[in-house]
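Heads up, the chain below is alone and in the form predicted alone; it's given as structure tokens.
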Amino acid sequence: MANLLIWAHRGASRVAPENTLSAFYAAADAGADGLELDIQLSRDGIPVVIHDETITRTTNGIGRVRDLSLRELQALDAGSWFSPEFAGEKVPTLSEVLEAFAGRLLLNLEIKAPRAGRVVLDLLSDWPQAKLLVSSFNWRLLAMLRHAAPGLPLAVLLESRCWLRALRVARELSAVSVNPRCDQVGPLLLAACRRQGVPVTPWVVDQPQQLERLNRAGVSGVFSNDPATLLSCRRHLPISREMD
């Protein structure tokens, strides 16, 4: 079996509503190596798992996550927008996800709200068995986390073509990975990361052809909305790759 990791992007979000316990359980059942989830803070300072700053796209409510209490957030329906099958699905807390999956799967916590950094660190101290890393597009937040928690695995998220700067930040923070958008992954980025010994984990990869190409290029893993399909493909991939 190829040794690249398959991360379930917001859970198995191709078959269940993103960032919900149903999506995370579906990813676990499919055999995903890890879960990627997004962290915002409720009005009362509780880390909740939702991607957007607002609740409009993925719940039956309207407004900003930070303006709603945990009780108000968890009264929302976070599943019907995806399918009637998931009616009544709740916005989970980070604690609920850790309760279900800490020590079971790798966890990639993407912190969306900068003010959530300290709160997440405090919460993680209660879960020493969790195998996780923290990622963010906010590199200042990552620097703060590195200062506060020298041993915490960090990953530098990248959406633009400014990969030289991202690689420099990754080296400064001793990050475990640079995670670029998949269409930004090219020979120059891969060669530079290989020279610096920094793994590359692109997002979002849903097609077997993409996985085959990226595996040959030497990425360490991928984030996918459809982990079941890519896991099936991974069984046929060679282990030896360019970055090994």
Ligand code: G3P
Contents of the next structure:
Amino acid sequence: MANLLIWAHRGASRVAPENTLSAFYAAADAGADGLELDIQLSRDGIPVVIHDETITRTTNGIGRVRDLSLRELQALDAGSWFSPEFAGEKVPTLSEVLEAFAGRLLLNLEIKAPRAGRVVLDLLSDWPQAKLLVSSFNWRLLAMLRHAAPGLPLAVLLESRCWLRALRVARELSAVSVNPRCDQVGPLLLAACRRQGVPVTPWVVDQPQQLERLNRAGVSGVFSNDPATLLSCRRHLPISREMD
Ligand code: G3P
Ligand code: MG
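Would you mind giving the form predicted in complex with the named molecule, to go alongside the form predicted alone above?
Next comes the full complex, this chain leading.
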């Protein structure tokens, strides 16, 4: 079996509403190695798990996450937009996710709201058993986190073509991974990361053929909305040595 990690992107978001406890439990049940979740901050400064700056796409409300208190956010229905089966699903807090999964699965906390960085760091001190890393597209935020927490595992996200800069930042911050959008992963990026000893973890990968190609190319893991499918494909993949 290949040694690459399968991360559930926003949980098993193909089969349950993204970034909800149902999606995270579905990913755990499928056997995912880790959970990826997105973090915004409520008006009263509580880290909550939701991708967008607004609640419009993934709840029954309208407005910005940062304009709503935790109480208001948790009164929303974050499941019906996906399917009536998930009616009443809540926007979870980061603490709720840690409570359920810390020490059980790897956690990739993607910080969306820059103001959440410091708050998340404070909260993590209560969860020494959690096996986690913090990722962000905001490289300044990552630099702040590195300064404040020298031992915290970090990953550098990028969606544009500027992977050389991302790789430089990853080296400067001693990041554990560079995480490019899947279509940005080419031979030059892979060779440069391999030379510099920086693992590559692309997103989002849902097709077995993509997984086979990326495994041959030597990536360390992938983020997938459909971890169950990729996990069954992984069983048949050879161990890749490309990045060794
Ligand atoms: O962490 C990988 C991926 O989640 C980054 O993009 O927009 O899905 O948060 P996005
Ligand atoms: Mg994300």
